[in-house]
Structures are given as structure tokens and as C-alpha cells.
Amino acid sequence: MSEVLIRLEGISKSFGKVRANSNVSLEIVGGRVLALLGENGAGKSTLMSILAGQLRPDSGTVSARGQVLHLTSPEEAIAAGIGMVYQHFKLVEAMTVAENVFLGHRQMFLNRRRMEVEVEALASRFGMSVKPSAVIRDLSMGERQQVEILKLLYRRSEVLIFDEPTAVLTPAEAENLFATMRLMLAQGKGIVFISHKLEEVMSVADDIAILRRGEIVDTVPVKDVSSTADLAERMVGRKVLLEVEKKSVEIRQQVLSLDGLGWSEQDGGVSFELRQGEILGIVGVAGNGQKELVETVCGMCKPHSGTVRILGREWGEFFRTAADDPENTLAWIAEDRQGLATCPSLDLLDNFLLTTRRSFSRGPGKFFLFREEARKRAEYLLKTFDVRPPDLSAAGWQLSGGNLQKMVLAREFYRKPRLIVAEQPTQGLDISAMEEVWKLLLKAREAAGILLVTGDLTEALTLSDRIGVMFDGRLLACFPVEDTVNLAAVPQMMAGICEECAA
């Protein structure tokens, strides 16, 4: 019989009036994967933050092999054999792999060569190919995640918590991760797997625990779950089909035009037009120019070559005059919802006002801000978009990633933009919230043109009218979703091995 490594009993945690966890009890067993599921705001992040030593529960106990733990910091959790691989990596980019693994090691003298040998041996033991001497900033997302895992394995973690581990990985990198997980399980380690990708849960989990509004509502072996549809219904409490009606919309005026756009002397191959009434989905492996494309369209990055026209104006002119023209609005749903889209230290009302302030300002120079009017509108939007908790006094950092994303969507759609740049809009959202976001984007395309940048091919195919494939800073192809010949070659284009397919 497998050993119970960690037992949580009667865990409860509240933030003011909001009860994040209520009397939660779970067991993490060696050699098995426990998938922890729930809608955004269900309490998953809070529960795992307690287990990882970041938060202390109001009541309840955490015990390891029968010994009660009093975890007051992540360092104490790691010392107790509990480690967490966060969705947003915590690495020093200027340092090497080995230096990051040994960072914080309490030893006066460290030999670089010995460090690299130890890390290489550890990586080989768990099927990882990352080079110990490589600098973090030069690594892919999958390789960076391997470094995070190595940091915990070096510290002899017996329980590893994976928070949305495949959100930033290519399919091949995800398969490598699952292979590493199987090797860890074979050595008796216990894994907690948090994901909104139900197909992955069904393939990697042994047991499933479902949180709903802070309480465990179901704990079941994966073999007793018949399908992803069954799992989604258990999680949400209703049937979720992820089928959205895509109505035909009249294609009207041009809202975005790019001609020969490039960000270095080697680039210069991004040209397309986007019109009101359509969604153009840009797909590609992360790091192939999508970030530069988004930042250019949103005014954060000046291109090296080419021209950009936004809502009928040249790039520089548009951003000089945008504040004085509320009828010609660009909305950016940024991938980095904590670093770019919001200010985590501000409350939700002030976060709502970050881009909507002029709508609630009056008088000469829009000097007077009518906060009460803004509060009423924001309260309505939080309820409409099902942001939890719907409390405008809550700080941004108190919301789960999914709920923070829904707040951003509520704020940006309120502005009635004519051009929407949606960058990974459903990353980290549960299946129910994903369904709602898809419906909102399809509805928004009636009045706007939408540039959808996503790593999820299913999302791109479901929402887009046209698909563009980026590789190495170039747009290899741009074609209607009905073009089945090019559509079948998209995975090869993304890998750069079928550039002639779009010819």
C-alpha cells in the first residue's frame, strides 16, 4: 500500500468576509498524482499556498508522515519535503542553471564544476536534458521549468505541487514534463497537479479532488470518471460543452494594417490586414515574434522596419492622439495580467479605473473623477463577469489568476473598443470561464476587429475567421479557417519544418 506523505485535515482560511477554504481534508500519497480541480476562485491557490508555507490556515492541520507541521515560510515547507513549481517561474535570468539550483545553499565555498556535475547527474536521473552551464535567459520555457523542478529535487522534496505546469509549454515540452513526473512517481514522490486542461488531467492523474467555493465536493479515482465532459460537470456543477455559436458577421472597415513589419535586420515578414467583424488568430511556439507583434500594435515597442496603421492612422500619430479620441479605442488584454494588465497592490476599483478613468471624469481637462459613479458601474460588471470575490475593496493580489483575468476583460470590454488585442485570453481560466470568454470575444467582434494571439490551437480554430502562423519573427501563412490544406499543416509550420506548405 502506498504511503500517505502529507495529510491536510480541516483546513479553513478566510480573507476578511471571504471564505477561501472551509474544512478541507486531503491526502497526498507517494507514487500517485492527485489532480486538484475547481473553478477560478474555488480556493485551489489558497490551499496550495498554505501547503507551500506561504499562508497560515485559520484552523486545521498539515502533517507529514503523522507529524504535525507548523509551516510559516516556504523555506520551512521545503525543509519538510514540500515544494511548489509555480506557473510564473522564480529564476534569476542572469545566472546559470547550476547557480539557480544552488541559490540559497548554506555553504561557504562552492565549486562551480562540482555544482554542474551534481546538477547534470540529477537532471539525467529524472530524464531532463537542460545544460547546467546554460544561462537562464537563453532557455526555452520548458527548460526553465526543468530548472524549477531541479531546484526542488536537489532539496529532496518528496511532495511537488505543479500549478498550471503546461500553460506555457509546447506539446512536446508537456510530454517531456509528464515523462519526468512518471520517473518521480516511480521513486515514491507524491504530486499535486493543478490544471484546467481536463484531457491532461485524465491522462496523468491517479486521483481527483474537486473544490467548489472553498469546499471539497468530490474525491474520486480517475478510473471512475467516464470522460472529460463528466469531469467538467463534476467540477462546475452543470454540463459544460465548450461549444459556442459562431454567427456570421458583416466585415466592415479596416482597423489594423501591417506591412513588412520587422524587429531586427533579419525580420521583415509580417504583413496582414484586420477588419471590423473578424478575428485573426495568430499561433506559433512561444518566442517566435508574437510578443514583439503584440507590443508593437499596443504601442510598447517601436518596429525596426515596416509600417503600422491603427484605426486609420499611422502608428506614432495614433498613440499621440488616442487619449483625445474615445471613439477610436484599442483594448489590450495582456498575457501578463499581474505585471502589465493590473496593479496587484491596488484595489479592484482603482484597477478598473486604470483604463476607464476618462469615462468617469468631468469638468475642464477631465479633472474631476466621479468615483461613486465608477463604483456602481464596476460593481455591476464584477457581478456580470462573475468575478470572485465581487468586492471592489479587495486588492488585485487577493484574486486568483482566473478571476483577475475576468476583471481585466470586464474593464476592457466596458470601453467598447474598435480594435482588441487578446493575448492568451483564457490562459489559466477554468472550463466554465473559458466558455464565457469565448462567447464574449465572438460577441465583441460584431463591433471590433480582434487580433487573437494564442498558444491553444483549439481556441484559435474555434474563434478565428483566419489563422496566421508565426515562426522566427515571420508570418509564414495567413489563411481562412476553411482552408483545410493549410490547416492540416499548421503544427509543421509552427515547428518551422513546413514553410513551403503555405506557398
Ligand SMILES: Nc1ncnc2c1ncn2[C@@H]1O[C@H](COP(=O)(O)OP(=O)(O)OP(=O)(O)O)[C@@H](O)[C@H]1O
Contents of the next structure:
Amino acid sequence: MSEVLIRLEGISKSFGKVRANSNVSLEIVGGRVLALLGENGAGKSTLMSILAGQLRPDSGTVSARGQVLHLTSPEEAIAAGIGMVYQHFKLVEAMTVAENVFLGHRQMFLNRRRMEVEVEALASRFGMSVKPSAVIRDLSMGERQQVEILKLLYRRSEVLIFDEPTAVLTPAEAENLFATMRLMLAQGKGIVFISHKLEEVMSVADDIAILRRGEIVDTVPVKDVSSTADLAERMVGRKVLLEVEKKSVEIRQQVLSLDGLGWSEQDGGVSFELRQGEILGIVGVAGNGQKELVETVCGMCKPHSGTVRILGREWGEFFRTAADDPENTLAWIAEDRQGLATCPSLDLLDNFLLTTRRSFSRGPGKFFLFREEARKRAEYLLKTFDVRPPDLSAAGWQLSGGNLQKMVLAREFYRKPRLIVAEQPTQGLDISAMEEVWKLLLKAREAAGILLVTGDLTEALTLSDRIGVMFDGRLLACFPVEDTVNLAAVPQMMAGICEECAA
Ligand SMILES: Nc1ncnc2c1ncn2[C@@H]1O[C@H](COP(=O)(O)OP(=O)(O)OP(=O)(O)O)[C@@H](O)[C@H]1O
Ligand SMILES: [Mg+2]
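Since the one above is the form predicted alone, can you give the form predicted together with the named molecule too?
Every component of the complex follows; first up is the chain already shown.
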């Protein structure tokens, strides 16, 4: 059972001046979960991309059951029994589950019925509920992830690598994933698990390897770790308290008000008000209208019914004139970091300019852009927000997830917004970056009203002044965070089992 399936020895990898992995050695053992931990940019994804055949190391070796592998492509890694579930799924949306599983499979005749039966059997063997005939675009994140896993299991992967698999899952979906992982372990498969959620790591992992600036600084069996605080300290190299001080702030003018907002015929009736000095935390299981709410407030889609007032102006008027008014800025920290918040193929300076261009432009119609001025400002901001590397010529895609998020915050806060929409602001961030972002949001609330949309209840409770629960396109309740009676009912409201939910 406890056979070493994969051995990494002396792996190093640099990107230009950045040393992403430095002399890393690790073992992946059958029947055990190895958690790979480290701050944003520590080199976790790079190391696993090497193992999955996506990247080639500068030096070092990967061997499987004692045999050295020379991986030059993901196909070769898969043939060697190594499969990776990426954070951004690689599925064909218009195809069915079974078709995706069989995609790329070289077989002359494929019988749809037989494909579906095979996929069904595989799914049920590993405790997965996804239907083989369902089309990907109709599936939840958790179900899509199951398809990615099925693809690997179908190709007989012995070692499965999960890069932050729970970042996009609801708590219930995460539990399902863990159950599937246990079934894999029982079959002798080895698992590598990357996550920033330390409680999760403590409950799922058997062994923990910690990377810091590309080097392994610690490898411990989980039974030798006393608490998540102990783990955080091993990872960051100092005590991390995750306790942020929440000062009371004077509540001032209204920055956002919704009155009976609806997005379609069916849903609707979301009403609330947000004032400067407040954080309103909207919680709920993803897919209950949070996305539509955010997109309406941020001007991406039109209200279907009801009214929305932003910074004292009616919705349409605000978006017609907002761009010209530096006093009235709305900042949006979008959940989709790579698709909406940034343009990964552009360098960091251009990414910084995406929403700040007007501040550095002069002349008629703000025609002339003062790039040098922007560069100096952006350079300073990247250092203050501890973006690693603080290199404006790096492309967005070269940054690790957490560092890209810090870049977005640096940019959005630069305009001194009065209304901030923060959507899953700490998703994928390591514990010290999370602490920094929390502090930044609390500080920003002195000058702004903040609409915080989050799937993380701890985050909502730590930051919010009021909590709103969304279910089925409606706001079920909105109450001060001190209201313990309502607070206790939040999990039921989120799951749709309460009096208000039935209405
Ligand atoms: N293709 C690339 N080109 C240039 N630099 C890169 C590239 N990929 C990663 N890097 C750099 O290598 C370092 C390690 O990045 P990596 O993505 O492995 O970190 P990570 O530990 O997975 O972080 P996170 O927790 O934020 O996902 C970072 O400094 C990153 O900017
Ligand atoms: Mg990563």
C-alpha cells in the first residue's frame, strides 16, 4: 500500500530571474495524501506542472516506481499514470460528460450508449453523481470538476494532483470531493493536494510539504502538526493571527440603494441600502443570484425591474457619466480574475492602466497618456501591496493567482473608490495575503461603502457590519452582524430550509 509511486529529486526551475523551484525533492506515496503548502508564488503550481508534463525542469529528475521519466508533454505524464486537475477546467462546454471523458481517445468506433455506461460505472465506483449524458454547460462547478477527475481515472491515473480544488466548490461539494479522494486512496492511488484552506489541509492530508520561495522548508506528517496556527507559522515563518481589528467607523451618506431589483421575470425583489462606512456581506451558495446582483451593480447587465441608485445617481445615468467623474468611482474586484479583472496577456503596467488610464491622461478628450507617470505610480503600488515579483513588464499570466489578486486590489484602490464591490476577494489567497486584504478592506470602508460577496462565512463574519443571505434570486434576510438569532439561522437559509425560503 505505502509504495513510493513518484519521486522528485533536485528539481529546479527558473523563469528569467525568478527562481520558482529550487532543488526540490519529494515523494508521493500510494494510499496517502501529500498536501503541498506555501504562500502565493511559492512555486506549488510550477512544481506540479513539471510533474504533469506541462513544464520542463531546468535540472532534477522525476521517476515513477524507480524509473526515470523524461516528460515532455501532458500526454506522456498521463501515460506514466500522472494526472492533474487544474483550477481552470479544460472541458468542451457544448459536449456531454461522456464525450468529454472520451475526447482524444483513439478508437475507431465509439458507441454513445457504451460510452455512457462506462462513464456511469466509473463515476459510481468513485462516489460521483454526475450524469454521463448531461451537457457540460448545464453543470455546476462541482460537477465539472467530477468530469475532470473522471477523465483522469478513465486514463488510469495512479497519481492525481489537485491544484486548489475546493476554491470553486461549495462546502457540500467539497465534502463529496473528499469522499471521492478517500475511495481513490483505498485503491492505492497517490494524491497531491494544494490548498490555502488550512483546516481542510489538516483534515484531508496525511503528509505536508511546505514550500517557501521555491524551496522545501519542511515536510511533516500531519499528526505532528498541532493546529492550523502551527501550520501557518511553519508556512509563513512567523506567527499569523488572522485577527483583524475592526474599528467602529462613522456611517455617512448612502452609496448604493436597490429597490425591488430583479434580473428576469422569475426572480426579483432585492432591496437594500449601503452607506459609506459599512461593509454589507452577501453570503449564499454560488448560483443564487449573487453573480447577477454584482453584474447589475457594476454595469454589466441592465436591471430588469426595480431601481438601482449608485452614488446618488440613477443606474443608467451613473454609467453614462461615471467615467468622467473621478469623485464618483466604483471599484470592482471581480471574482473572475483572469477573464474580467485582468487581461493576462498584457503586462502589469497595461493591466494597471485598464481602469486607471484616465487618471494619467491629459489634454482634450484626455487624449495624451502619461505612461511614465503611471509607471512610477504603479511601481510604487506593486511594492506597497507586496506583489511578487514587482515587475511591471511581467505579463499577467506569469503571476501566481494570489499575486495577480493583489495587483487588482492595488489598481482598484488607487482610484479612491466610494463604492467597492468585492467579489470573493480572498479566493486562492494564502493566509498572510488574506490577512492583508482583510485589513485593506476594513481600512477602505472608512471612505467607502463595501458590498462584499463571499462564499466564506468566516470572511463575512470577520468583515461585515451587516449580513445578507441570498437564496434563489432573493435576499432572504439582511441583519446586523451582532444579531445572533439570525446569524445562527444562516446555514439553514443558505440551504433553503427556512420559513422565508418557502415564500
Ligand atoms: N510561466 C511563467 N513565466 C514567468 N514566471 C512564472 C511563470 N509561472 C510562474 N512564474 C513565477 O514563478 C513563481 C511561482 O509561481 P507558482 O504559480 O508556481 O506559485 P504558487 O505557489 O502556485 O502560488 P499561488 O498560491 O498564488 O497559486 C511566481 O513568482 C510566479 O510569478
Ligand atoms: Mg498556484
